[in-house]
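Given as structure tokens, the chain that follows is alone and in the form predicted alone.
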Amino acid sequence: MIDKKFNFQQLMTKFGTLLALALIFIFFSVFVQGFVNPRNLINIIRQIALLTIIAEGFTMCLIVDELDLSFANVASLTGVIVAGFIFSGMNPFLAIIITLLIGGSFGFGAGLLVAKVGIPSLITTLATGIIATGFIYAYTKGVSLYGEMPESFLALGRGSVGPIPSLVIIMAIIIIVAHLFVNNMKIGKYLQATGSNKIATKLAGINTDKYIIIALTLSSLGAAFTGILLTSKLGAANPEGASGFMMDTFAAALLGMTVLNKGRGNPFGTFIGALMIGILNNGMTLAGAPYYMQDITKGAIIILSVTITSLQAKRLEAK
């Protein structure tokens, strides 16, 4: 009897969030007309592509037990920068590379301040996010950027391979690479060790400062790439184009920490978190729910899911 109870608790701890996702999907499939239409399902995956990509970067910070509050600002900045480069006639590939370097420099600089100076990542990235916003308005004067863009650049955000949108393909590649990076490479294992116990990891001879810097840089690179893809998708750039990613990214990554792990960030879990948010947004929109109800429901489900999983984990640890 004890073994069965233990196994049930262990099962819920590991798969509780996946079960919640399945139940939500089944609910909308049964009660919302058109939800399971293949076009709609593809649309859900397309809608969460950018959210997943930016959240995978943010997850790297969670893995080392740090926070990044600048990712949405960095994404907005890189979105307008790449647009400006392309409208000025720069080669799209070169524009993307330079923009990624600019975006990544924010995370690298923040990482140095956190690791070498000792400023908390919460304060550091809040400040770098404000700086990024200042650069946005200095660059755009508060005006959206419009113009003609090369088809090769627009294909990143608007193209497709057969029935599969290019954004979905890019998202899948990012998820797979992030998963292999974190779980199968030495650098990923050191990131996890740094987040689990910085002091013990440092005593083991591992340079934890280095991995904090890497994590924050990867977060900014993920944000920068998202900003580039957003501009490609829209064919234009808005000074606050990526601001809407802030809360959903937090939700996706934090919800992902309850998937298959006990409170640790992981790339696959982040995708599941983004998928849950995408399904909720789409299903409630099709059901005609008011926008505020979508926010209330998402928040409640996230809290409930995290609470149940955390309680189950504590019970298992007490055994």
Contents of the next structure:
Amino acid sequence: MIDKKFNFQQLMTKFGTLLALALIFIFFSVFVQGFVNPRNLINIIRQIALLTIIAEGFTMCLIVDELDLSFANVASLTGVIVAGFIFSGMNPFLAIIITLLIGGSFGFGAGLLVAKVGIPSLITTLATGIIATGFIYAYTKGVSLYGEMPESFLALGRGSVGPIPSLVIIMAIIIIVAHLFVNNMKIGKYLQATGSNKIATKLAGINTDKYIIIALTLSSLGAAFTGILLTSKLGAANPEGASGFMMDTFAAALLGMTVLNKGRGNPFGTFIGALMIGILNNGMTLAGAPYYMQDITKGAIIILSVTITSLQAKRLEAK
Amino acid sequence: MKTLETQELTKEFPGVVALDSVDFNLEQGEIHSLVGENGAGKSTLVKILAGVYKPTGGSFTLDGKTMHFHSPKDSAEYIGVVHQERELVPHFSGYQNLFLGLEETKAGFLQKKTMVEKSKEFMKKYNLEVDFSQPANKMGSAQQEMLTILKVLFRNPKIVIFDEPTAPLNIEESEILFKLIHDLKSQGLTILYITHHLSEVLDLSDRITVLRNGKVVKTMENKGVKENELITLMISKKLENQYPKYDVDIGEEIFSVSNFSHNKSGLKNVSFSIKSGEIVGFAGLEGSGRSELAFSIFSGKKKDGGEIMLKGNSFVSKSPGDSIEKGLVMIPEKRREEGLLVQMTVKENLSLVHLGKLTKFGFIMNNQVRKFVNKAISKFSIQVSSPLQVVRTLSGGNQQKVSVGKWMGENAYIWIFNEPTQGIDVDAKTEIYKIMGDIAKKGSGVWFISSDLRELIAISDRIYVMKNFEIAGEFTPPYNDEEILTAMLGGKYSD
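Could you please show the structure of the form predicted in complex with its partner chain, as a counterpart to the form predicted alone just displayed?
Let us now look at the entire complex, which starts with that chain.
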């Protein structure tokens, strides 16, 4: 009897978040009309594509046990920068590369400050985020950028392969690459080791400074790529275009930490977290729930999931 | 009259009996010293009395009443403990620390004036001078100590336990402390005093209890007791085969440090050498500089003088990674904080150092990692349910084997083992000695730091003693325990 109960508890901590996802899905399927049809389901996936991509970058920071508060600002900045390049007639490929470099440099700079100078990442990225916002307004003077964009650029955010939107394909590639990177590559293992115990990792001869810089750079690169895709999707760029990603990204990545009892940032979990956010947003909108109810529900779910994680951690401590 | 009595007090940890049916008592108003080697059970006893640990057997009474403490908070009004680590809030001023948790308020507002006045009044009772307006972190070492003691006394305990109180104090400051302890005694308090410094024990105590391997060896009146008498009682006679010692041909010198100084950690003109196949022990008290020496050389701290030679080349390292590459590895002292990734798996921990060599185009070759890890698990007989077991769930001994095993792939010349057997059971200890023996057999040198003099004597080919961040002596077999202990503890005032 006792043994069975223990197993049930273990199952719950391992699959609890996935089960919650399934329950939410079933709930909306039964009670909300129009939720389960192929078009809506593809719609949900498309809606979470950008969120997933930016959150995968942020997950790299969580893995090394640092924070990035600048990603939304960096995404907004790179969104307007790439728009500016495109409108000036620059080759889209070149525009994307240069924009990625600019975006990535924010994380790289923050990484240097965190690793070499020792400023906490929370403060560093808060500051670099504010600087990014400053650049946005210096560049746009506060107005959105509209104009003609070549089809080759717009295809990134608007195109599709058969019935599958290109954004969904890009998202899938990013998830797979991130997953392989973290779990099957040496750099990924060293990122995990750094986040797990920086001192021990350093004493094992690994240059932890380097991996902190890599993680923050990847976070900014993810943000920059998201900014580019956002501009491509909208065909325009807004100075605050990506600010809405802030909370949902935290939510997705934190929910992701609870998936499969990992207790730490992981790319697959982040996707599940983003999916949960997407389903909640979509289902509640279809059900006609007021916007504020969505926020309240999302907040409650984050608290719940993080509570589960910390209780798990406490139980393990007690062992 | 007995104020405190323990009845068959026992504390077992997985694999270790830290306290074994201890019968011990304190007379009302006496100064009682507790002595014993590291691991003898002194701190376990203190932690039970202070409510940190719950005993696994036996009980204790205060003034005839059986006590069950569930937390240090429960015990504070009966038994005050002046810990080695001072429990002060650094940015709080003296009176704020004194009143911590007992603040005087009126309608929710702190009554600063009243508290400062009461602090001063309270201090007068003990003839102490503490500037209560200063934040604790701006105070000198002695002032902090006095404040800590006042804070303990302020809770009005009947018994005060001092755990190594003189460690951070100089001679004059220690004298002030001893005077205070006598004052406390004359005011009717009962004192339990714990120290490594035997001269202090003989100067201060009314009675002395010697602990060894978790048991009381003897409780005696302090009348005509001699230092070496205590040392003889402290030293345990253990079985020989617990310390496997291999026959190894000792070769030429492979590592030498001459006049090494590192001002920041306080190391001064340290010189020593290690030969091929040699296990070199480093004895000394905590805070004698043993760990700092190993850490500053291994982690590549910039030295302030001296020279280090490894295999005939000048050894200059910029980082742990650099040292490892040059052939110096270290198994750190605090395995959970410095040696292991406790939330990660055995596999991930064991392959961490070697991962670079098990990788192709940046991708980890899982098959090779698996082989490597399985080899390490069997070589070091690590008991795991699977390589995917999370390290946190292993016993201390197995954790330590993982901490050692992760270096398996490295062909280092010098292996630093810093307190490798601390907190692990006897069998696991023996296996760690075997690992060190195997390393020596292969012609590497072992730099073995330990607080357990027994094992140092049994395993080492040579022993250096450190004291006050300097080498205080070098010993070769046959060892004389008393000589080594004297070099380690050596009367604080005699020299």
